[in-house]
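Below, in structure tokens: the form predicted together with another copy of the chain, a single chain.
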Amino acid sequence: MDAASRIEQALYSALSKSEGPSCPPRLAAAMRAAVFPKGARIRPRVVLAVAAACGREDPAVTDIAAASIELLHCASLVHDDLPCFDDAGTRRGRPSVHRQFGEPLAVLAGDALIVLAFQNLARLNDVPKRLSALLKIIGRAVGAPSGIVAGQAWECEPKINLAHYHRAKTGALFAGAAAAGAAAAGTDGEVWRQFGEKLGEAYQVADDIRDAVADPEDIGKPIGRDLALSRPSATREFGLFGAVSHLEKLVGEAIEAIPACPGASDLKSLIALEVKRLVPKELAQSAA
């Protein structure tokens, strides 16, 4: 089976799970509307290429880090759009859960979904090694003191620390989807984080471009959000172009960071291709 379609089962087995008759519908359906359709699905693309490139992989675990990754950024994305951060109106092409289901349930749906990213993992209990060692580097990732709800949390300061907002607000989760998917694998997650967290910010400016350019249909929610909301954005740093180049730079680093392992030359390509996914084609030839 492909990484796409690995990804969405993975979804698919871990939302059932939360499913039944004892389940309020509307939860149920608030639940599924932050998870499908896909966005997508960058971070659980990157577990399980890392689990790949080091070789000895179990799918079953690997898939099961991955899904777990996803549902927390489906999670803070529910949370993010929500009246009192983003307020954002569409996501994904579609209204945004709290505008489809109301604000109570977003927020529900938003914290059924972290915990469901947590019961997930509980199901690798015949392979205790590997779930203890995947809990740390999720809940790391997401948590307090620098993962993504602590990113998010910077914004409520009234001085932020840029380096600790980028790196926890985006960097700490692909951090954590790299180590995770190494973790997966049997190995050490901690020499990946690097390579992580390189591949983070360079979403980060790759979103920070389309966030500038794109049209919203493609990207399915509303754009020039970062310029209305004020937040600090690679494009009004660098400018357009500039950015552009420093998102080269950024994915050059990230392939430097990528430690010895069996798959490390497949995976250069893999970055590589990906990565001209992310920035509109026109762009990259003006820029180059």
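Having seen the form predicted together with another copy of the chain, I'd like the form predicted on its own now, please.
Single chain only below; no partners, no other molecules.
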């Protein structure tokens, strides 16, 4: 089974355990709307790619870890789209969860997905050492002082350090995904953290660039939100072409940070190709 199919199957399995006669139907529907249709699934793909690169992958463990990472990401998008933050009307080409179900259910659906991510991890109780490692890694990626919650909270501060903001808002979950992939394979996750952080920063810069110049129909969400909300972004700090150069620098640093492992060469090639598609070709050529 390919990586995409594994991820979708793991997500369906996790969500099915949160549904049933006792669950309010609209809450269940809101949770599903937050997770499906699928996005790029980049973070769970990082989990699978790192586990494979480590050479000792256990698919049963890796797939659960990957699904939990994606559930947390989807929860963050539900909350990020709320009127109190981005007030985004669309996500992945469809109405955002709060536009479909109302703000109260959107808040509850996001909260429920966060809890579900850890309930899903608890299924690994037969491999306690890996479960313990994954709980620490993923918990750190989500909460305070420097997880994605902190990343969102930086937007509420009067003065923001862009690097700290990007590392928390996006880099933290990428770092968690990389470390979780290694931990799921039974190896040291901490040595993968720098790779994940740099990769996450690169993806956030790419997202800033798309917010400035992309076609909303192509990316499935509104653009221009950073400027409208006076939010820090790489394009505002470095200019458009400077942001592209900064993205390329971060990608290079991420590739250099890949630890020695059996699949290092293949992973480096995969990351280089994956990030290139995030920047419009014409813009990348102009920057070069």
